[in-house]
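First, one chain by itself: the form predicted on its own, in structure tokens.
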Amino acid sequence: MNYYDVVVAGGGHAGIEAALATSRMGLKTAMVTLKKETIGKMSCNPAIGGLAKGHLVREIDALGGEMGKIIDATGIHFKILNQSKGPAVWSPRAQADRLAYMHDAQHRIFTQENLDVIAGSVTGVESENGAVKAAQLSDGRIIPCRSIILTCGTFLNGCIHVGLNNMASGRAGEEAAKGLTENLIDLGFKTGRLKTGTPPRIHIDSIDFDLVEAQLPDDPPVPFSFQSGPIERRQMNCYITYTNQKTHEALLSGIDRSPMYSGIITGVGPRYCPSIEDKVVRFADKDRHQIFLEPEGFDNPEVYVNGFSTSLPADIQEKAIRTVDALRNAEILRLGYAVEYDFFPSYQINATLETKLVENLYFAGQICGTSGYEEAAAQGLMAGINAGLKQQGRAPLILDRSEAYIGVLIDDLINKTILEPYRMFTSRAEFRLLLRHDNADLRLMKKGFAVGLIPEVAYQSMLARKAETETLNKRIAKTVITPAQFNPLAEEKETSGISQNTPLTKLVKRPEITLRELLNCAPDFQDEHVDPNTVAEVEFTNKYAGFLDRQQALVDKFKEMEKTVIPDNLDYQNIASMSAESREKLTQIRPRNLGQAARISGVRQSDVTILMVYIEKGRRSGKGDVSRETG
């Protein structure tokens, strides 16, 4: 068998990113994967990008990820979320033409350099002196390598369940990955089990179009990738119908073979989106609730039901769907169903991803304990990207919270109590002032440039658009507009208008005005393009400019807590002083830093303080060792 530097498993969206990555990064690359031509399928809804999520394929982006560039090569729907509230919220989002994604990303991985594709089921990591060795396929194959990044979706002891009814599966009609569980216990991991859902899909020729309300797509629609070019390619419609009182109703008279319900799912489900049924029990007191009706595709009749996850029986999802008012006549093509399969918790990985337990093993995805294309993505790129670093002997890639939803979503990993699929939210991050979807280039491509994955166009793109940010920000600092220039717009707008000569930037704050506008207003911009982005990026940080200093300034104060390194021998059960609980926490997490330990699952924050003192004490006493507390 051929020896390689890097070998990953799984061929969904974590697996894609982490091989790319260090293929291109020069390392000879395996992904081994149940069948070749499943890699890119998308398991649940054909949809990339959301609320959060949006901000995490456009940090992919920046850094040299793939997830950007497929979405815009084959979305039918692309839309920006959120934009009745702040920018900092505004997210992207895009509907998959479904085969054209997973055979756009085959394509992309099939003509890599650096990276072979082998059909087979990694079931166990071979170690030697800690390290990995080698990965065992379930036919009895060895390959040698350096690295391993488990990026298994679903699929590690999958279970699919429809009513009452259960069947080893990682995803309808795929096998389950069998073995690698029991050989990760073996060398001391620990496991849980998770569970998630989707919903029915259904014909695209038996919905009444006149009972439902169309969702128009963005004209012209935005692209997730900062190297991608106008979008041309044909848009569709999405549509929102509800269910009513009978829905609900023949969803309960099934509830009785419910595999949630009755007991058969023991994993835990995400909160955050919980199946139909569980919504008819739990909000009771609603009448209806939205439904999502999502096309798969030009050529595809398959419509995805969002909203209306289920693991009821067949004839209860069909006599459900129906009750519907648009969906009288539903014809469903696959039945939804709930899974459950194995994670492994996340305080077991460190902030590279590289697990604790045995050098050189990445976890990536839902593996981890996380949900979503796009979690799963940054994860697997990350990993990839780390495993690179270290076989290339250069210092890891780490993203703080104050520079990337990807650092919050990976610090969050590594020190919170994941008890149920983690997704990413907006409020997740404390410092999304400052990480914007639309900057992310200009946060992050200097370190995806670093590391090798962004090409120099690219990166020669974004420093020019750096520049004229920068210019523009200060022409406008120096220009003042006079009320005979401002006033007629202030009369358009229904605003206030000005008695004397006004700065740009104070008006600017102004909710009702743009930048654009005013700078029409400005003789000196009249006749001048200035690109659309870099309008949107200066606008930006002179109307919040007050709120963005206040988060600068607690960016400030939480890098000065990331200084503060805790010795990698310190040993917290000797700190009797402190909780019992924050010491066995302490010990599991082993934190980098003392605001790292700060963000630790039940950690106090008094016990904290008792930290920082014991710290100081022990560099003021000139001792490297701080394993014993100092009175």
Second form
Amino acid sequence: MNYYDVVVAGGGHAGIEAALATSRMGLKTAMVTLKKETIGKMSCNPAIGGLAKGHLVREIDALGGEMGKIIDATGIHFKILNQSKGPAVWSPRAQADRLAYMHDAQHRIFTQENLDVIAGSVTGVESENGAVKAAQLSDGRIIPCRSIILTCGTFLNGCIHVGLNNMASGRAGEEAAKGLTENLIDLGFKTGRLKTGTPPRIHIDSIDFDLVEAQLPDDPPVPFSFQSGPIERRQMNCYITYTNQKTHEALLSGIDRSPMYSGIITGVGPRYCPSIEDKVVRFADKDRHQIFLEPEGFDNPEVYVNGFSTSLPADIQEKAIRTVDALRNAEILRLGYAVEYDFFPSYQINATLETKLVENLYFAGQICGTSGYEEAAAQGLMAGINAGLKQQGRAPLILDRSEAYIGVLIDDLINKTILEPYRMFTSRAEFRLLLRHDNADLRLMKKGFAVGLIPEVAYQSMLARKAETETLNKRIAKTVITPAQFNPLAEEKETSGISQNTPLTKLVKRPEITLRELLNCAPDFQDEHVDPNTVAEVEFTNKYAGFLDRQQALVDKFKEMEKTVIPDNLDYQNIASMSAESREKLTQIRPRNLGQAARISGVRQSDVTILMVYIEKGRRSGKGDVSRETG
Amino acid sequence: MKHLPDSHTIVALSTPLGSGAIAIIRLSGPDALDLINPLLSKSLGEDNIRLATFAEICEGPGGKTIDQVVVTWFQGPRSYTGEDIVEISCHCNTLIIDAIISALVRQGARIAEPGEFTLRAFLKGKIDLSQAEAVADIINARTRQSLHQSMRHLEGRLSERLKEISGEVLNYLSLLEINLDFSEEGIEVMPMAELSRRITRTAGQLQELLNTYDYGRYLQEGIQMTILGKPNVGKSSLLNQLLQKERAIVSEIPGTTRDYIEANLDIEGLAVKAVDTAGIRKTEDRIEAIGVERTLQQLDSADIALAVFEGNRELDGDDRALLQIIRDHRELCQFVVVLNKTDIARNVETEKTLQPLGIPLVALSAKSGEGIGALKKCIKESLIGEQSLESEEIVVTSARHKKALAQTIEALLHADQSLHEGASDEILAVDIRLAMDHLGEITGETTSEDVLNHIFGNFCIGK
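The form predicted in complex with its partner chain is what I want next, because the block you gave corresponds to the form predicted on its own; please supply it.
Below, the chain from earlier opens the complete complex, with every other chain and molecule after it.
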């Protein structure tokens, strides 16, 4: 077969980003997928974004990824979550018209230059001298290539469970991918098994809408992509209802036929996304659980019963769902199920997502043990970018924890022991206040532009916004307002007035007053139109200045630790003073620098100091390539 | 978060505690000179590099004097660590040592980690390469030793208690994180007023622990008590009464105790090392003169001093000399005035002179033992207040723990203040997280994974 620079195995959210990134970077790319018609399918819930995940989507967009643009084109219910909290933890989410999302994604793939789509299943990685040489397909075809990115989702030896019935399948109605796991084990990789689940879908006309609470979308919708214009698409409501005691009794009546409780499923499932039967058993004292009904499109009768994930038998699913008042007539269109699949514990990859064992082989998405479209897409994009940069002979793109949620995601993957499917949470980001969804462009677009995935016009518009922000910041720092200008507003807002001229930066710290209101009091700004996003940015940095400075101080400390590079050839087994557990962990993970070494779970504080002594020893004796990175 | 040794200026006591008359405190780092000079009566500079310089050291710029010390500046790189080092030789008294280290920490120094001076010496190339292994061993050994120490009964209980408290703080953080990361799932968490009440309560509990520090330190290091008074006032008899056996030589000839005599006592459960000194009086006798000098030296390292007067007589010149000593030293040492021989008679004038000092006063008879019980109570209360001495008491004994607790309390109270100002959950979480990290310096690190584990273990999450 023809030679390709890059072969991407899989057409899910990770595969799409990986393939678009490499082909746009000018590399001849082949996407190998079981079925062309299911590229971009949303196999679980119909939403993109959500808490912390929304941050990921905006970061993907700022780096030049596609997810934000697809959802902007096909979303039917946009909402910024957590708006009652501070701006740092606001997070966008949107329900998609599921079919439209898939078709839009396919259109982008099929029309992309440098990108071919090949129907098939990758079953082997052929390597030579420890580096990728070709991809082997199940039908015997061989695709010679330089890099392979594996984004296989839940397909590797996938097994679907409904009650005590199970079948080999990667996703409802689709065959599993066999052989690749075994091939990777032969190459020396370690594998594990995870589990996830999905709820039933019901017919929209079988819901009693008088008995549910409606959740309205934001008006106007705020787009995900920094490059999207206003969203004109018609919007739909989502709905909330609850289970009750009868539901719980119905579920428990089928627990003896649960594949989880009968021990058939051995894979580890995510605790943040338990099945409804799990919730009922573990939290027996709760008299109800929330159900979130998500429509899947205007022309699609399916409604996703979020919160009701289950692998109980069909009769129990139907009996239980119909105990909910609003769903008493529910017609199940597709059953809920659990799926088990193989993954490759992520200590086996580097920060570029390239595997440690085979050069130019990359893993992205659920194969690394993550869960979620957004987590997958972020890894797909980073794997694609890094495969591309490597082939172009350029330095890799590695984001650190203080720059992006994507940095947190990948850093956690390579340093932490992943015991359950990994999902992003804002609490995982220690520099959370600095990583807002709406400043993702200011944080990352420069890097996306340098890679070549951000068009000039988008980049210039970000630079203009940045300049405008800086100008406004400087101007308000110099502005004072008089009691006569401020006190009427103070009275209106029921806050104390001022008796002498006061700097604006001081007044903006009051929680009850917005920067825009203050600007309206200041003669210099009164009649001036300033972009609301710019005002929001400046308001945030001034209102939370004290907290931001503290986070910045922690970031500086963190960066200092990242500066001491650990030589590649360091043999931890020679460090007798170090604890055996630390030696083992460090040998397994091989951190790039001392900061990373300190983050590895199981490595002791004192052992980090001992490691520092050894690096210094190596540096002084001239052995080992130890250096201090600059900046 | 685990951290690396930084280039921050560090301070620590570098001689063993509790033995010897002189203690050496070492200050090392780029700011050593800038940190200490504002505290000294005579600034160190280019003129006295590597020269022992006599000076007074005070609590803060322009503050009260702590002690008379000898300071020596070793300019980097010609020093043990290769950095600027100031060595402070002070009197070996735990109160003085603590006061000096605290003053330097307030100036911006950080308390050194185990083995950190040696580590710096190595990193600066002051220790030979062949010694790298030894340096690593020292870090390792000291860590093990402190691990071992924390297993000890007292600290073990402290650590247990702090783990409980740490669990509470983890719970607060989890509640905030649920509001942030799972706000869509309709989980009912604690109302803010209740959270505030609990945070304040936890800060109060930590404060109580912090208050045990002096007591804890006494338990750890023992208490130095010195007995002062003119010759033949009954000091040795008093010591014998406290000891309840003949230890000091008791005689009718003034000045029999020429040097000093030590005895280990148990006073109301406190371990006290008592020193019976030579009598204080102006003297021409050479041997006795040496004794008096040593007496004053003993006072420098004492935690508490018993000043003994004859309650049956008027004060004479020697008594007035002692009164002056009390006035000069009362800032650095606890005093108890003992009126001995009150079984014989009570002199009203003497009591009238001594009462206004504002120092606890006990009348007793060292000969009969009457009033000794009251003296013991008075000693205990002067040292540790009303603190109960049950064996179950949890105490804080290390300066590092004290600092960590103080920082935890500060962070909790800051969070509570922000809460009242209406700050949002992610802002409150910054301070609660900080409190968690400070507590973690004693109980071990809490990771974001631990927070999530707590949430998943205790709340019904997931849709």
